[in-house]
Every structure is written in structure tokens, then in C-alpha cells.
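The chain that follows stands alone, in the form predicted alone, written as C-alpha cells.
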Amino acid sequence: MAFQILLNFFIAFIWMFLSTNFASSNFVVGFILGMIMIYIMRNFFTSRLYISRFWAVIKLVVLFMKELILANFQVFMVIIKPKLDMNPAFFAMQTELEQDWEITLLSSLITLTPGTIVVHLSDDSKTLYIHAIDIDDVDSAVDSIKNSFEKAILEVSRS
């Protein structure tokens, strides 16, 4: 993947020097042309295109922003009720993630989302113990995390 990024920058610089226009807009045009050339030559690379991984990172960031806004709204609705009608709970979630940075990212995303926090990771790094401030169904909460954050992290990290 790093080779593809360097190749794309190299193509952009070559384009900029061949056109003898050193403006940043000309570099951007060269970068886009480099992306197109790398996409055309995708069968020559053994790894996944960096463009698809970059797109997966963008989707993960957008997913986190969406979940952050929704969780803030849900916590706000719990707080403004005249009678606190919460169902706090601890629950365990099995994860398919294997690498340390994947598990750390998942834990951070869960903790940064208001109303939830990862309190412990099992010794084998396969189970996350999570506390939620207001939860109705544990299975739906686990499915929600697995189908959103964990799936997006797998898309970023696996080829």
C-alpha cells in the first residue's frame, strides 16, 4: 500500500514538472491522473488498492460521527426526563478483531460514544466488557456494535 501512495505522488510530481506549471492545482490534477493510472494497473499489485482502504477509513469516520450524534441525542433524552428511567448494564461482547490496534480502535470508538464505555478486555483479547448507561436489549446492542464499528474496522484492516 505504501508503494502505491509513493507511486501516486511520483506520478503527480512528474505531471507537474512535465507541464511546467508548479501550481498546487496542477499537482492535484496529476494526483488524480495517478489514481486513475494505478486503478488501471490494479492487477499488477499484490495488495489491495490504497484507494479502497482510504475510502473505508472515510466511511469509518462518517459512521463514527453519525453514531456520536445519535448517542449524544439519546443521552440527552435520558437526562432531560423528569424521572430517571435508566437501565444501566454491563455486558460482554466477543470480537473477531485480532490485531492490537484494531481492538484498541474498537474500544476507543465505543468509549468515545456517549453512554458507553469499555471497562475491561479479557486476557485473550477476544472479549470486551462494556458498560452502557441505558440499554434495553443486550443482544441488540452487541449486534449494533458488531454490525457497525467492528465491521467497518474489518473493512479497513483486511484485504
Given for the second form:
Amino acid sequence: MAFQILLNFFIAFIWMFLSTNFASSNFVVGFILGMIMIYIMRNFFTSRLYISRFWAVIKLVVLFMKELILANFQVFMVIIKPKLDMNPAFFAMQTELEQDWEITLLSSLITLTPGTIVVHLSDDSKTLYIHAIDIDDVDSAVDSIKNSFEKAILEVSRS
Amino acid sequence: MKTNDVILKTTSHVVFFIIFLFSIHVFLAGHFAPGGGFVGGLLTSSAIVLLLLVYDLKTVQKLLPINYTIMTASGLVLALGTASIGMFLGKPFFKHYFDHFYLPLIGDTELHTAMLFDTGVYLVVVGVTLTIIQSIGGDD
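Form predicted together with the partner chain structure, per the form predicted alone context:
Let us now look at the entire complex, which starts with that chain.
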């Protein structure tokens, strides 16, 4: 992954030196040419193409924006209801994520979408304890988090 | 009672670099924009204090093996030395000199001896702040 990005930069620099034009636009041209070359040679690399990982990051950002707007709207509906009939709850969620940055990212995404807050992390970093403002069915909430955020993060970190 | 602080650690690893970069930017912007040695030094200290909050004193001392007393002293020497350049050249104390130089990659740059004085201030502020915090936090 890091090696591929470095290789792409290297190809772009070689392109700049070959064409003896050191403008930034020419660097971008060399970078795009390097991307095409790396895509053609994709079977020689042992890890995934960094372009697909980058695409997964963009998809994660778009998903987060969508969830943020939807969850804000839900919390707004809870607030303006005349009757107070919400069901706050704590629930535990098992996570499959391994690395520290993945767990941090998942916790931040859960906390930033309104209505749910990560309050505690178990000592083996396998269980997240989440507080929700209005919840009817715990299993469906866990499933929705697992299917949206966790899947997108796994898509980014898959080697 | 030791809780699992994975989230705090990972976040601080990222935020530390951002604060450090910002402190250098503020330190260099001091001549033509708000900023300067004092604010830059305090921001650098706050980045190191963030590390002190996440880890403990001994770990940070291992990470950054700096003697802050010597840092303070060298900052004072730098500031005084810059101030006394003019005296050796028959000009008053604290006379500053500046000129335009052409540096590679950066281009036309105005270099000023006030920058050296500011570096002295920066070192003194970082040294004093962290000496205070370490001596308060380090009484086991």
C-alpha cells in the first residue's frame, strides 16, 4: 500500500525529469500515468491496490455524511415530540476490528452520529458499550452499525 | 482502576502532530501576522502536556530526552547574544539587522535578527513551562 504510493510518486518524478518540465501540472500528468501503469501491473503486487483503498475511504466519508443527516433528523423528531416516550438504553456491541485506529474511528463515528454515544471500551478492546437516546430493538441497532460503519472500515483496512 | 484508553491514545497521536505543526507556524508568523515566540512556545508546551496526560512522566522523558533547565539557559544566552550583536559593531544595545536573501526552494526571504531573539524567547517559554509541570507532577 505505502510502497505503491511511493512507486507512483517515483514514476511521477521520473516523468518530470524525462520531460524536463517541473511544473506541478506535469507532476499530476506523471502521477496519473503512474496510476494507469500500476493498475495494469496489479497482479504483481501482493497487497491490494491503493486506488481501491482510497475509493473505500471516499465511500466511508459519504456514508458518514448520510448517516449524520439522517440521525440528526431522528433526534430532532425525538426532541419536538410533545409526549416524552423515548426509551434510552445502554447496550454492548461486539466488534471484529483489530487495530487501535480502526476502533478509534468506529467509536468516533458512532459518537458523532447523534443519538448514540460510546461510553466505555472493554479491556480487550472487543466490546463497545453504547448509550442510545431512543431505541426499540437492540439487535437491529447493533446490526445497522455493523452493516454500515464496521463494514466500511473493514473495507478500508482490508489488505 | 486502569481503564482501556485506546481511543485517547490513538487520537492524541494524531492531534499531537497537528498542534506541533501549528505551533511552528505561529512561531514563524510572528513578524507580519499575530504570533511569535511566546505563543509558539506555549503551543509546543501544550502539545507535550497532551502527551504527559496520555502517558506518564517517565515515558515522555524517554520519548523526549531533553533537559529543560539547559533549554531555558540556552534560550536566555541566545536572546542576550542577539541583543549584544550591535554593541560589538559600535551600535546601541538591541540594534537589529535585516536583509533580503535568495534561498533555494523558498525564494526571496527577509531574514531578520529579531527571529533569533524570538527563538530564544521560544526556548525559554518551553523550558520554563515544562520545568514547572514536571516538578509539580514528578513528586512521587
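In this text, the rigid core denotes the largest set of C-alpha atoms whose superposition between the two forms falls within 1.5 Å. Not measured: the values here are computed from a predicted model. Positions refer to the first chain, counted from 1.
Chemist: Once each C-alpha is given to the rigid part whose superposition fits it better, for the motion between these two forms, do Ser144 and Val75 end up together?
Modeler: Same part, yes.
Chemist: Can you work out the angle, in degrees, by which the smaller rigid part turns relative to the larger one between these two forms?
Modeler: From C-alpha superpositions, the smaller part turns by 13 degrees.
Chemist: What is the Cα shift of Ile32 between these two forms once the core is superposed, in angstrom?
Modeler: Reported C-alpha shift between these two forms: 3.0 Å at Ile32.
Chemist: With the core fitted, just quote the Cα shift at Phe22 between these two forms, in angstrom to one decimal.
Modeler: With the rigid core fitted, the alpha carbon of Phe22 is displaced 6.1 Å between these two forms.
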